[in-house]
Every structure is written in structure tokens, then in C-alpha cells.
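Shown here is one chain on its own, the form predicted on its own, set out as C-alpha cells.
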Amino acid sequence: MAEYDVIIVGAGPGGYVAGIRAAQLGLKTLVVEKAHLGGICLNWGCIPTKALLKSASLLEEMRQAESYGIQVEGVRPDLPAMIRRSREVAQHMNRGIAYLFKKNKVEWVEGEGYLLPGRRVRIQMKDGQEEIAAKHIIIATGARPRHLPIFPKEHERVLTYKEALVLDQLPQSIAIIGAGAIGVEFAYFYRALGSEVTLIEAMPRIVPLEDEEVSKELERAFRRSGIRVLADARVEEAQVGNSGIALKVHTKGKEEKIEAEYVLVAVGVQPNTENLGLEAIGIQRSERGHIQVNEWYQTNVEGYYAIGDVLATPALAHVASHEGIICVEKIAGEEVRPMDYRRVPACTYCQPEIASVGLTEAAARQQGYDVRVGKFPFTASGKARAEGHPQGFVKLVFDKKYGELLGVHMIGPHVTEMVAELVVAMNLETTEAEIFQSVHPHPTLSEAIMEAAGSALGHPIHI
């Protein structure tokens, strides 16, 4: 029976990154994956959705080409071609992981891993099974879309993000349940292509984890684009037929019926922790199925670890990757620091884009901070005007006593690329004065960050 230093079950953003880092640290490493290298994110989530969203934003740009002094005629979406491109992008990245495994001498096997006591894994492959031992076993099996019991399972009219990525023709109408990142991204995509879109959110506002001002700005933008937004709304009944779906929705003290060709369920994910052998080993889980770990991702059973969406940490690819690196570096005896989840950025790639890190203004006040807020609108940004996207703003939340940056909330053009600057700034415990005094190039969108810091100090220049 072969023995490894580390076996990782699952090759998503947590598992494959942990595998590469473990091998770099000199650990004999095996990664077990039953489907595709890169997991959901690379194959059915982050990467292919961004390819589709790029197609949608380019389509919108071309429709508005005349405002840029360019004459374009006959612009129309070709959904099958968009789908093909998104799949090609995902497949290219999938092959890239196989190359990285080879480069870093990471062994991997296609099969389904089942955990056994005594730090062993049974791998079920197409041509049989094998039992392998390791000093350390890392669980990185990810998560799957949550199912709503009012809908039948595996019906062609009821979509998760996976089915939404491969529709062969554009829906005339679609109802999207859940207005988190996945829901609003698909709402933007389908509306840009011409579908009638109804976005339904049970919380009082869309993108409910974001700052309230960001939610309001996105709702205004969506309504202008023709998306129907229903917040504080609950779907109570669903009639699913061969040609469409009828929903009974309770919202603001009244009921209404919504009909659509398709419904996309985007109400979060649940961890893939069943049928792994956790019970026989004695690994503890929460009531919601999440594996319980310490700050180094060790479970309650020695030699077994867990990272990524099987935990109750933010279900984000970059979180899983970072957890994987910390986990294997600790195993290898490196000097590491626990992850600070207060400084994890979140990005949403609809148009306008959303990016945030740290505390919202409301959360900062609730925690007892006396806050100072700086805000700068992209309407005052020369670069945003030149690009034709002056919507949105940068909002920075500071502790008034010490000037520390507590939270960042942005909505507008390319903010998902801009937020990394402020993650670094927060890790360095920067102040509003230090941001304002850091020279930002002109003309750029990033100047809005400097201007927002100046606004917090009480001396904004361009507003």
C-alpha cells in the first residue's frame, strides 16, 4: 500500500492550490479528484461565468458604440457561441492545472475518495479501487447548490448555475431566486442578452451582505436596465410545467403570480460532506453539515484536515486557496499566521461591478466605532467619464479616533481589480491620511480611492 505525506481529496481552488504548495515544500503529495481539476470554480463557476459576463458587457458596449463615435450595425447575441467560448476558456484553465501538477511533481488520480480510520483513503476509480495511506489527509470536497424543496430535482426548467452556463437558447423570460453574487451576475447577463428578468430576494435588499448604499445603487442600475427587482419577497409555491413555471410570491403584504420560461435557483451552497466516511472516523460537523476545524484547519481527529467550502468560512475560491496554503505550510512546519477573515475581499461581476472588504458602515457603528466616512462618485472621475461608465462610487469607512481603515465598499467600473490595493492597505493598518498622501496616477479609476480618503479628511478636491 502506497504511503504519502499528504493526500488531498478534491481538486478545486482549495485542493489543487494546497497540492501545489505541499509539493513545493517537499511533501510527497497525492490529489484525488472525481470530476475535473479546478473543481466547480474553474469548470462551472468563477471562470466560465466571467467569460459569459465579458460577452454580455461587450455586447452592451457595441450597442452603445455610436456614443463613442463608432457606427456599428446588426449587433445581436449568439448564445451558443458565447457558451462555446466560456467552455473553451474553462477547458484551457483545466489543462493549465494538469501542467502545474506535472511541473511541481504533484501526483493526482481521477477517482472518488472515501476516508477511512487510520489516515487512509479508499479511491474508487473506473477500473477498480485502491487504498492509500498518508501522514496527513486534507478534505477539500467543496459544495453544491442548495435545493429548494418547492421545486422538483433535475427538471429542465429549474436551473442551478451549472445548467444556466450551458443553455442552448436564450430564455424569453427567467425568474432568479436569490440576489447574492450568483443571482445578480446571471440577472445582468440574461438582461443584457434581451431576456425578461425578475430577481427575487428574501432579504430586505439585494446583495444583502454588501453595504446598504451599494445595494441601493445596484438596484437603481438594475431597474434602469429593465430588471424587475423584488426584495423582501418569498416564493411560497411553484408550478413547474413543460413550457414554463408559475411562482406564487409573497412580498410586502401581498401575493402575486410570476410566470417565466425558466427559474434559476441561486440561494447559496451546501457542503459536500456526506458519504465521505466522516462518521466512522469521528470527525465533527455542525448542524448545517460544515466540518469543524481550528485555526490551522485541523479537525478534532489527528491527521485529518479540512479547507474550503466544507467549512463555515466564506464560500469563495480565494478563501479556499489561502486556507489550503496555510494548512500545508503548518503541516510542513513553516512559520505561518492564521487567516484574518475580516480582511477577505468579496467581488461581484455584474455591471456595475461590486467589490468590498472589511466592515460595512452599519456594522462598524454596531461594533462601537466612531466612524468617519469618505465617498467619491465616479461621475466626478475623468477616467470613468472617458470610458463611458460614470456610475457608482467608492466608499471608505475609517475609525475616527485612529484613522484606521475599517471597510471598503465600491460599485462601478473595474472595482473588482481596484480592491486589492485596499486589502494590502488594511493589512498594513493604513490610515485615511496615508491613502490620501499616496500619489495615484492620473487619469485612472483608482484616483477615486485617494479622493474618497480626502473626502473623509474633510478636504475633497474634485467634488
Ligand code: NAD
Second form
Amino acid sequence: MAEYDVIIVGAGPGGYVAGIRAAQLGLKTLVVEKAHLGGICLNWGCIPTKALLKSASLLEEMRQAESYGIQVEGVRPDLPAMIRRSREVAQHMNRGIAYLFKKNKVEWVEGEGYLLPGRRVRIQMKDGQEEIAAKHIIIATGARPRHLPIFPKEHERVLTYKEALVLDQLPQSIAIIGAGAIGVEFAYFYRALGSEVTLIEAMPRIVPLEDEEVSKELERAFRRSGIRVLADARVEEAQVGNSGIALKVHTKGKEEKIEAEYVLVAVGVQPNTENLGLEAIGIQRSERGHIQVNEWYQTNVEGYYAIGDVLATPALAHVASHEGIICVEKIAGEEVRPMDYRRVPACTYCQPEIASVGLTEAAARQQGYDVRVGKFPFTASGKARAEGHPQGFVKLVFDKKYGELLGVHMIGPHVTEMVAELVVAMNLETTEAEIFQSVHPHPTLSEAIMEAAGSALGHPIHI
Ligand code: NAD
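Next block: the form predicted in complex with the ligand, after the form predicted on its own:
Zooming out: every chain and molecule, the one shown earlier first.
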């Protein structure tokens, strides 16, 4: 029976990153993965959706080519070709992880891991079973889509993100339940390609975790593009047939009947913590199935750890990766700091894009801060105009007392690429004056950040 320093069960962005970092630190590391290296993110989530969303935004730009002085004819989407490209991008990245494992001397095995007491893992492989022991075992098995009991569990008309990524024909109509990240990204994608899209959200506004002004701006953009948005809405009845679905939706005091070829259920995820052997070991979970850990990702049982979507922390790839790094650095005896969850950015890749970090204006006020808000619209940005995308804004929320940056809320062109500057700024406890004094290159979209800081100080230049 081989002995490892670390065995990691699951090779998503939590597990594979933890594996690489552990090996870099000199720990003998084994990663166990039952499906694909890279997990959902790389194979069925972040990466293939970004490839599809690029096809959609390129299609929209090409339709507007004339406004850029370019004549093109016959622009039309080819969904199977888009999906082929998206799958190729995912496969390429998947091979990249196998290469990184090799380079960093991370061992990995294709099989399903089951945890046993005494720090052992039983691995069920295609051609047999093996039991392996380690000093430390990290659970990184991720999450799966939450199912809504109103729908049958498996039906070709009821989709999760996984099926929605590989539909072989463009749906004429699709109803999307849940207007979080997955819901709005697919709403944008299918609408850009020409489907009739109805977006149904239980909370009073779409992207309900974002700042209220961001939700409003996205809803305006979505309505303009022809997406039907129903917020404050509950699906009360669902009839699912072989050619489509009919929903009875209660929204703002009235009943609506919605018919569509498909329904996409995007109402969050639930942790993969069943059938892993946790009960016999005595590892504690919450009522919702999340594994309970301390700041170093140690469970209540010594030698067992958990990272990523099996925890109640935000179900985001970058969160899982950082948790993995902190977890193995602590195991290796490095000097580490716990993760600061107040400063985790969130990005949504519909058009217009959304990026945020820190407190919303409402949350900052609720926490008792006297806030100062600075805002700059992309209509006033020369670069956004030249690019042909003068929609959206940058909104910065500062604490009036010390000028500390508390929250960042952006919607518009390329904001998902711009937010990292502000994560660093926040980590350095920057003030509005320091952001305004930092020379931002001209012409760039990032000038809008400097201008928003200027607006908080009461003296923006370009508005
Ligand atoms: P989510 O939690 O982001 O959004 C789910 C939405 O569904 C919420 O707005 C919620 O209010 C709504 N909802 C819940 N029950 C409902 C009901 N019965 N009827 C109508 N609406 C209902 O979850 P998601 O969009 O499914 O994504 C899953 C996870 O993956 C999330 O943690 C998300 O952050 C992450 N993700 C991130 C990205 C990104 O960063 N770009 C992209 C996709 C997914």
C-alpha cells in the first residue's frame, strides 16, 4: 500500500491547483478524478461557456459591422460549429492540466475515490480497486446543479448548464429559471443567436447579489435585446411534454403562462458530499450538505480537509483554487494567511459584462458605514465610444471617514478584465485619492475607474 503525503479527491479548479501547489512544496501527491481533469469549470462550465459567449458577442458585432464601416453579408450563427469550437477549447485546456501534473510530478489516477477511516482512500478504477493511505486527505469533489422538484429529474426538455452547452439545434424558445450567473449568461447567449428567451427569477431583481443599479442596467439591456424578464416570479406549475414545456408563473400579483421548447434550470448548486464515506469517518456537514471546516480547511477529523464547492463559501473557481493553495501551504508548514472572503471578485460574462468585489452600496449602509459613492458612465469614455460599446458604468463605494474602498460594481465592456486592479487596491486599503492620483493610460476603459474615484472626491474631469 503506497503512502502519500497528500491525496486529493477531485481535480476541479480546487483539487488540481492544490495538487500542483502541494507537489511544488515537495509533498508526495496523488489526485483522484473520476471524470475529467479540470472538473466542471474547465470541461462544462467557465471555459466552454466563455468560448460560446465569445461566438455570441462576435456574431452581434458582425451584425453591426456596417456601423464600423465594414460591409458583410450572410452573417448567421452555426450552433454546431460554435459548440465544436467550445469543446475543442475545453479539451485543449484539459490536456494542459495533464501536462502541468507531469511537469510538477503530481501523480493522478482516473477513478472514483471513497474515503475510509484511518486516512485511507479506496479508489474504484475501470479495471479494479485499490486502497491508498496518506498523511492528509483533501476532499475537492465540487457541486452539481440543484434540481427543482417541480420538474422530472431526467427529461430531454429540462436542461442543466451541461446540456445547454451542447444542444445540437438552436431552440426557438427557452425559459430560464434563475437569473444568477448561469441564467444570465445563457439568456444572453441564446438571445444573441435568435431564440425567444424568458428569464424567470424568484428574487425581486435579476443578478440579485449584485448592486441594485447593476441589476437595473442589465435588465434594461436585456429587455432592449428582446429577453423577457420576469422577476419576483415563482413557477407554480410545470407541464413537460416531448415537444416542449408549459409553465404557470406567478409574478407580481398575476399569473403568466409561458410556453417554450426547453427549460433551463439554473437555481444554484449543491455540494457533492454524499457517497464519499464521510459518515463512517465522522466528518461534520451542515444541513445543506456542506462540509464544515476551519480557516485552514481542516474538518473536525484530523487529517481530513475540504476545499471548493463542497464548502459553504462562494461556489467560484477562483475561490476553490485559493482555498486549495492555502490548505496545502498550511499542511507543508508554510507561513500563510487565511483567505479574506470580503475581497473575492465575482464576474459574469453576458453582454454587458458584470464585475464586482466587496460590499454593495446597500450592504455598506446596512453595516453602518457613512458612504461616499463615485460613478462614471461609459458614455463619457472615449475608448468605450471608439469600441462601439458605451454602455454601463463604474461605481465605487467608499467609507467617508477614512476614504477606504469598500465596494466596486461595474457593468459594461471588458469590466471582468478590469476588476483585478481594484482587488489589489482593496487589499492595499487604497483610498479614492490614491486611485485618482494613479495615472491611468489614455485612452483605456480603465480610466473610468480613475474618473469614478474623482467623482467620489467631487471633481471628475470628464462628466
Ligand atoms: P446562482 O446562485 O448564481 O443563481 C441562482 C439564481 O436562481 C438566484 O438568483 C436565485 O435567486 C434564483 N432562484 C433560486 N430558486 C429559484 C426558483 N425556484 N425560481 C426562480 N429563481 C430561483 O446559481 P447559478 O447561476 O445556478 O450558478 C451556480 C454557481 O456557479 C454559482 O455559485 C455561480 O456563482 C457559479 N457560476 C459562476 C459563474 C461566473 O463566475 N461567471 C458562471 C456560472 C456559474
